[in-house]
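Below sits a lone chain in structure tokens, taken as the form predicted alone.
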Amino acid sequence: MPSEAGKSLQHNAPLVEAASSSFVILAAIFAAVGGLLFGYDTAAISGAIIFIKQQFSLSTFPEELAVSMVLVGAATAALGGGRLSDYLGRRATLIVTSVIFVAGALICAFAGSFNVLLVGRVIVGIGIGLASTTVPVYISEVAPPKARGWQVSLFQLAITIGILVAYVVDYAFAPSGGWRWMLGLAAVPGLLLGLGMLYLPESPRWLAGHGHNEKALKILSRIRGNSDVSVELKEIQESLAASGQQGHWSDLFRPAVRPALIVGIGLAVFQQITGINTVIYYAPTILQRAGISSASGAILATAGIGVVNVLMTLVSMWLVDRMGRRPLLLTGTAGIAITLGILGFAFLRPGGALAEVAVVTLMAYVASFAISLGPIFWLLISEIYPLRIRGFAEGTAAAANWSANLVVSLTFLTLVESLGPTRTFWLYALFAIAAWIFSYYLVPETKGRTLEEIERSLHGKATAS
């Protein structure tokens, strides 16, 4: 028979379990403050730029610069930032992020002349890039496997909401052209990340990775409430074992991590060469060149953008974990380049209604990418690495992603001077092809499997091929 402690301990299970779901939500809601930040600093810049152009006089190759130098920190800090969280830790990596988010915030905020203000976006840059690989990593590795999905996915609503404040912010402040203010606010949320993390544990598995096995089991014990953590400490022990305490960048090039590295990376480029950022850093300009001729009626209509982003990547979440990854990804992939297609032909008879039709494509094309590249990227580049590479693997999956975000928006003023808007869409919607039939054939379904069994059927793969 059953001691009075154990009637008593599974009389209160649903209670304990309760308590410590609730615990990991809090977890995964305070670490995807650092998507909020990533999204509100890549978002604030399209209502900043149309004043800050102004203020500065610029032309359209320094406008460009002045939008895409934060990538640059971007990508540099996404390349060494994974390794830096296997080093520190993930919570650490999270805490140091923060200053440098406050930091480049203020400096953008009292630049005095443009230089200074490149040098801002740079320091904010280099804080999106640690967040972009360590807040996914971190959510995977404290969360439950059948609630992975959408957990993960807080990161992406995260940067969603972000962005939709930027958006509303820019139109708060666009009467009076206070690009500093839209800039500067930043530093509230970065506070807010460094605070919430103060209170919370480390990644159990970053934790039994580095030999700190009593600690791992005491925090699994205390995110899993009743669960008997031992058989997922014994997994996660067997599975370092197996490949190696520590991981070396050559590891990312053994055959059993290529299918997960291509798959990373390949994703990380559709994601950023099939249009999105020029939507988020360009929207304004865009529908200004679509008929929207006052700047806040143009941020006003990108606000309207925001909230179809946030809602439908509250729909992607609901349904990632009941779908699946795969069956989001290609519904919306089609419908990004159905979307990029319809907006090319929109623009080739400006005036009349284009503008409308313009909001009303551009809502539909975020709401494609929003249940699929958006969360799905970030979502599968936090499962499919082997745990003793993973931070820095997912690094660089997440500096590819920030190099052709780069590029992409280095280059959008300039192709649609050159090529015209209606040939600019149309490359992106042939990008937007090619991202469905590389995903139609390369990219797994993780639903419902634990991150140690992702790993083993990779390799599997791998070793069949």
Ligand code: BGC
Given for the second form:
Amino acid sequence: MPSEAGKSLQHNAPLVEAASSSFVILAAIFAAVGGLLFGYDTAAISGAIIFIKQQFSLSTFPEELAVSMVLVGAATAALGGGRLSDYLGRRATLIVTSVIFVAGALICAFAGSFNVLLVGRVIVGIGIGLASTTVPVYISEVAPPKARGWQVSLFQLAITIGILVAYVVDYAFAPSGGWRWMLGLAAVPGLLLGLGMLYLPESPRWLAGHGHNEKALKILSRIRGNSDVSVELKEIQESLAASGQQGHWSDLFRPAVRPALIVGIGLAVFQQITGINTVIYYAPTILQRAGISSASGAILATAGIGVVNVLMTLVSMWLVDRMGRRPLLLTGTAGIAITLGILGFAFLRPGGALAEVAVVTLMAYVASFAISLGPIFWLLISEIYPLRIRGFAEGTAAAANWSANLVVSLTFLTLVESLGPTRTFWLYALFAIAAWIFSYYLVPETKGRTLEEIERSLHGKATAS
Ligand code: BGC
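For comparison with the form predicted alone, please write out the form predicted together with ligand BGC.
In what comes next, the whole complex appears, and the chain from above leads the way.
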């Protein structure tokens, strides 16, 4: 017979559970603000650069530097940032990230010379790199298995919202040439991330991995509500015991980790070499080439593409814990290959309805990305690595993503000049076909399983082979 206290606890169970699940959602939303900064800072420069170029009388190379320094900073910080989040903890790393973001945004806004602006851009890049290694891991470690898909995808949703807000802010400040505002406004969400993280708890998995079992149990009970969390903690401890001592770089190449390493780095590179950022960064240029003559028409169509990106990410979040990761990934990647193929054909015949076809096809392309490689890459790399090395293994994949992003962004315009748009889009389509085959054969389904179950199954696969 339950005691009186027990009875009242049972009576209140749904209430406690609801409160705890809204607490986890709040934690996920605040951490996802890191994604907002990621999207905002990578996209805002597309409008700001026009005025920066005028103000500092830049030639092409310094102009490219101002755009791409963020990517260099992000790639470098992603590599080291994972180590930092394994060492300092996810929460502390996100607080440091917020300080870096605010500092970087303010340095850009008040830069008195071009060199200071470049320094500010690198610092902002470091913030983005740290956010991209830590946010998905933090959310995946606090989320319950059955909701982990959509909660980690909040990060991608925030990225897409950040991109859209950047387009709107650029549009609003364009008449006054206010590039300082365009770059400086990123300090606001930067501050929000830090304030949120001051209030939120450390990841219980990180705590258990560092011997703070009591604290881990306390936080787990708080975020899981009424359910019996000792089972979850035991599972975490067993997986820690199975994976041995604190992780090192060399652990990345252990046979047990290799399949996850290949999936993470492979998806990281495919996410970029299928051309998403040629659209996100250069959509107005592509559309003008397709025949939309007015700049404002091209910018408006670009904003439309940004809206599709946000909406289809929401669709993906709704489906990812129901359908699973693989069906979405395979459907979307097929869509990416097909739309890139069509885009290539459309550019074969300039004039006529090319402009309309280009707008519709670009929207279908972004929609395909937004249900698949966009959110699912960031989700999977937060799920598939063993806890001991999760931070820096995720960081390796994120760094590969940023490096591939840099290569594609720097080569796109040159490719279009030398190969022409048709062959350039067909090249990306070929990469998308390769991405489909890669995903079909190598990407595991992680829906509904605990992080520890995923770790065991990938480990089992490696030892069996
Ligand atoms: C990618 C970014 C891209 C964004 C577009 C993210 O998943 O990593 O490079 O700009 O999606 O929505």
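Remember, it's a predicted structure, so these values are computed and weren't measured experimentally. Positions refer to the first chain, counted from 1. Rigid core: the largest C-alpha set superposing within 1.5 Å between the two forms.
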{"query": "Post core alignment: Asn213 C-alpha displaced by 2 Å or more between these two forms", "finding": "no"}
{"query": "After fitting the core, Ala111 CA displacement of 2 Å or more between these two forms", "finding": "yes"}
